[in-house]
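Take a look at this one chain, the form predicted on its own, written out in structure tokens.
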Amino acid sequence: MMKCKKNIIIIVMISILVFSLGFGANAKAFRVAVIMPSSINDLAFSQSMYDAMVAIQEEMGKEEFQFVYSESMFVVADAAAAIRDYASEGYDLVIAHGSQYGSSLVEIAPDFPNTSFAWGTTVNTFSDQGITNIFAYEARSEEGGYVSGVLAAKLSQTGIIGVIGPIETGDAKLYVEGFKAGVLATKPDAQVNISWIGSFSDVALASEAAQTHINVGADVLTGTAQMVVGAIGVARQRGVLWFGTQADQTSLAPEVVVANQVYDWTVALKPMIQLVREGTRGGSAYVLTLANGGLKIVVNQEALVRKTIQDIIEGKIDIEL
């Protein structure tokens, strides 16, 4: 009996020592894996999610929140393999950050009932198919799009505005429709030319679309998805104003990027994480809006007044006192 008590005391002491050395420090950490279609520094869709992950980790601490990611997962089959691998490794939440990944989740999520999954941009949780462990999230990007459209209409001198979209779906479609509505509400006779290039990632096609818009008189451009870096480069070369969305794109061309609609996914992720911790695996959809702070408008004053400054320098504006 005495020997048994000594063994128990030794086990308890070892457990305390292991924990004090930090081996148990991450026992409570909430673990997230994110699959993204492009790079984490794309200044667009993927970076908006990566920035949200970093912000949550800074707020909660690395001992409470850990995340890993797979970037540039343009091939859906490769993304599906990564989703399944992360689920097999026991992550609390696996985020498929792209509307192209929905069909993969429908196949994978039922195989891992104790793992939570999320995808966007959409509000479809697949609950109508009996799936209970998928969350959804969406950006009401038409709101910021409308705001940018109003400002674009006021700044355009030709009344011709070009829009470069990827595929007509998700937040891209919402943004383009909202932007057009904002332009026409402000300047009903404006011409809004929209190009859907059929790709989220083809930078060359986005560049060509931008050139085409400018060649027919557009003096303001906008676009959405990670391929717009090509269009922004063209706008910078030809001195055409640009309106961005998803992330702050000012650093790419501070002299022409007038404003950006910036996504803050923490507004959706924080309540999602809380539900998972409480035992709810999925079934809820979260929406970013201007009202809840998930959407933010960042205005670049330099580009906003650049044309006025240049006109004064060139003598096109006569300031009468």
The other form holds:
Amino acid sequence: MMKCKKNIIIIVMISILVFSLGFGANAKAFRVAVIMPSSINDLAFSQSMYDAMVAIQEEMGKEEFQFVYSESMFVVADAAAAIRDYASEGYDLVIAHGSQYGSSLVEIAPDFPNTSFAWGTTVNTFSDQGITNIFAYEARSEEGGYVSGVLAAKLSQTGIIGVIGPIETGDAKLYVEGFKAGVLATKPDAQVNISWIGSFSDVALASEAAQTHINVGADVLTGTAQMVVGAIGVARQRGVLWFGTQADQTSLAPEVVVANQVYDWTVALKPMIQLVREGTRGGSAYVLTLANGGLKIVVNQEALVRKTIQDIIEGKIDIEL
Amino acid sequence: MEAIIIGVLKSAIRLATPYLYASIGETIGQLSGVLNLGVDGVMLMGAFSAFFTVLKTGNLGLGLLVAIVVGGIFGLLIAFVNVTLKAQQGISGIGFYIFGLGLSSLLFRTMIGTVQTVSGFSPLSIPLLSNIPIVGEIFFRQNILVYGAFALVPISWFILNKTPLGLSIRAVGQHPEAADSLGVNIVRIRYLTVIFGGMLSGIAGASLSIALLNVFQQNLTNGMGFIAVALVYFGAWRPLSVLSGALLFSTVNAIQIWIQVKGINIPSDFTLMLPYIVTIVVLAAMAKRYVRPPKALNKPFERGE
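Okay, that was the form predicted on its own. Show me the form predicted together with the partner chain next.
Entire complex below, previous chain first.
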């Protein structure tokens, strides 16, 4: 009888071992849910996060890393409901990709102590409120903004540069200020005109803002957030240079997009995932910078060459020999 | 100074264009007694279908035609639900808005996938008129859909006020019983106005995606269809007043953009409110004027036996 029991135990042990070998990868897959304010193909903020998810999945494999997402969650109450749903479904990490979701996270996170949450763009993990399962992430978008500003100042013939922003907050504000600082450091007498649209989605108003910038003499434009596609269209039509940010916008207007600051959130997400796997649920903030590779500048040579040739043809550039 | 005025007014004319198509269409529908709150959804469908057609074929005329057909089909559906099925018009309109928003987003996702640009209608200078100083630059060097929007105002005024059809439309919206007893086919008139309104909403969307912005992304209209409905009330169901409302809103918007671009020291939060504040103030100032909505607006027709 004793022997029989022993045999059973051994069989059970072996089958557990076999099971964990065969299906272990699947059981241990890291599952992430993302809530995004706009669509995954907005060529801006939401797309930058989606691209990071895809990149991590490609690197870790579909067995090791799985993600789901809810997009166009511009209504914060809907987003909060989605965050709660994902947390209840047992995802390892729930990412609320937008600074508007912070107050919802403070409400929800304490109810799910075994789930990790992350949000951005901010460095506030709410650890001062005793919450231990929230990560934060931010992009130092002023760094790439500064680089673009320096280039813009060099390229502008009129010395007038137009900037189109959504709402004066978050990474948009940082980008705009960094860009302006870059221009003025390079060309102190340049004029940087800034207009805010008051919305992340009003494409028509962004387009008219671009028209107005060009009408007052701007020959280089930049802007941030997903409604700038309207402005890029105008830049393309009127042959004015464009500097992009958040995602690579070159495909929209390869003739005029000079450079883009691209966010690579994998730099923040990978250490986050590592910590969660080791049992730490939150408490740290990650910042994308040029130094850590989270910010990249993607230059489109074609636009530069084209613009220079055009300026020589039109006599805007005087080559002094 | 001259350049500023030209720039601001040119902007205003462009901004007013989609509103004009959508508002005039809505005006005619409401005059016949049908409230359609789904304008924004139909605009989105028109914007998407026009953009997709131009992206695939490069044919702008075909793109416009497809937007008109798609808008007309939506108009037909809206008329069926509101006129034949006698649904609550406010509720069904919101339903059509959400349907149009969702369907255009879904089609965009599956058929295009990422934000792209097309070459849309380019400005078309009208001979002689475009040479008039200032005025020519502002009004007569626009694209063809802008001209269409402004031409629609006198045309719709003429149809509504000077033709038997216009009389029937207004009669159906004011006194459907009387119109019915005189042999006017109420259902047919309402189908006609709502389908026509749908076509104009389709063009309104196309004016964004293949003429003014030349781009499509999800929720491109950003609620313009609702402003268009508000402009119908602002304009008291008269095409000329709808035009002045659209121009007022758009001009103040163009001015506020210019104020920001010129770096005039007013907080952007305030300048962004200006178009709405001015519109509300004007509306309040004119509130004493005798305005009556069509009596049968929002009421399905039941023939009293």
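Keep in mind it's a predicted model, so treat the numbers as computed, not measured. Numbering follows the first chain given and starts at 1. Rigid core (definition): largest C-alpha set, two forms, superposition within 1.5 Å.
Undergrad: After a rigid core superposition, would you say the CA of E302 moves by 2 angstroms or more between the two forms, or not?
TA: Result for E302: no, shift under 2 Å.
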